[in-house]
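This document opens with one chain alone, in structure tokens, the form predicted alone.
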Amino acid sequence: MPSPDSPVPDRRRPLVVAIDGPAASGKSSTAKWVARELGLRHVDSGSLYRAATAAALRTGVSPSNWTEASVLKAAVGIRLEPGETTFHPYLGDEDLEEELRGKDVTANVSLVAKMPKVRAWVNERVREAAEGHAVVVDGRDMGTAVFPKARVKIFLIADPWERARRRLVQRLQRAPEDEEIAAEVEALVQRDLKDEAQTQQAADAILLDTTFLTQEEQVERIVAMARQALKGPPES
């Protein structure tokens, strides 16, 4: 049940499905699939943090010397451009999609995501992209800071071992060894500690533990919730 203090969903606005959770919980891939099933666009807030990180790396300044001001200055030309099913991050006229998954970006994106002014910048870009559209969004605080009145809020979790295994399968395109999973678990736990303050479950979000669910099963559950929300009568 939603907390008495939870924001009241606004049924007069287009449907927003907000999916939050820790690293490697499957937020982006699940959100993309849910969006396809519902015929909505997907907004990936993580792509903006990664785009800002990539832009800061291009300046040649060591990450240890990055400040909120320097990162925002590097990111000033970044925008989200709508595609057929999602929004793509651009820096000027350059599509950054491929660069965002590089190891240097991955190693430093948590540093950028902890900066309050960068978070505010990302949240505003996400709100702008979603304005007037029915969307599926994912991140760490979509249901709390960005879309507090979203009609559907999901918080994905999974056991660290399973999160690590899934991430390695995606990365290696094969079944990982136990030693590889153990090393990845350690990295994920450290990432969770770094991201803890930014990864909060909304009071009215539905907690979905996917440890023993296939991705198809979790998508089916979220799609059912969204379709049920669409049946609700609009508020006056």
Second form
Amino acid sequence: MPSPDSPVPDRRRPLVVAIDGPAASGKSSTAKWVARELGLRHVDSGSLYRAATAAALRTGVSPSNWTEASVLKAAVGIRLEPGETTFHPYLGDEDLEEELRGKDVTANVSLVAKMPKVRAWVNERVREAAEGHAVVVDGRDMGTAVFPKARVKIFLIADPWERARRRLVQRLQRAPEDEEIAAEVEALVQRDLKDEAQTQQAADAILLDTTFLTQEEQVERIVAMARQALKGPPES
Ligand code: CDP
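May I ask for the structure of the form predicted together with cytidine-5'-diphosphate now, the form predicted alone having been displayed?
Expanding to the full complex; the earlier chain stays at the top.
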């Protein structure tokens, strides 16, 4: 019997590339790029936690009074709309993309992500989006809770200073000052702490430290691993 920590990959299923890691480790941008290179679908589980948080904020109820039931009720109208390579969370007819990266959502998303029923709701949406397709999925627990049999599992890490710098470049579209980076490091470390229980490195995941890698290099490495996995025994 394989132990739950080292599940035997199932080659009859379409390829799953699972990319997990802490805040701002570059999971989503890398996953999107890998998906484009390989012609796979990309599903960002974090965007669903963010969408549920955005929907809960819109109700006007203070986050300290949120319950699993109130968050799930607010999230009822959320759906994932397929785009060219990735899915975009919509609330009714509204594309939530911009709102999801806002300060209020980021400040409250870890609270929502701790709710077991919300996690079950996200996991179901992610599996639905992946159903029958080869996918690149990213988050905190894709290689453990959601796709334990994924054929490629990566755990991305990077030095907090570098993660903070990259996140600021993305947000500000300019080179950040050292003081700005220091403040962002503090925010990232706080969020890492809040997300600690949800962030799981699978026993069979490859640890990839991207501190000194360019994004192109990290994408190349993951694409090579995925190609290798696709060369495995034929699907049966
Ligand atoms: O991009 P970044 O790492 O900043 O965050 P994200 O992937 O957009 O995820 C936002 C939040 O959702 C995280 O801080 C976690 O609280 C939560 N999350 C989670 O708990 N499990 C996942 N599989 C994905 C995200």
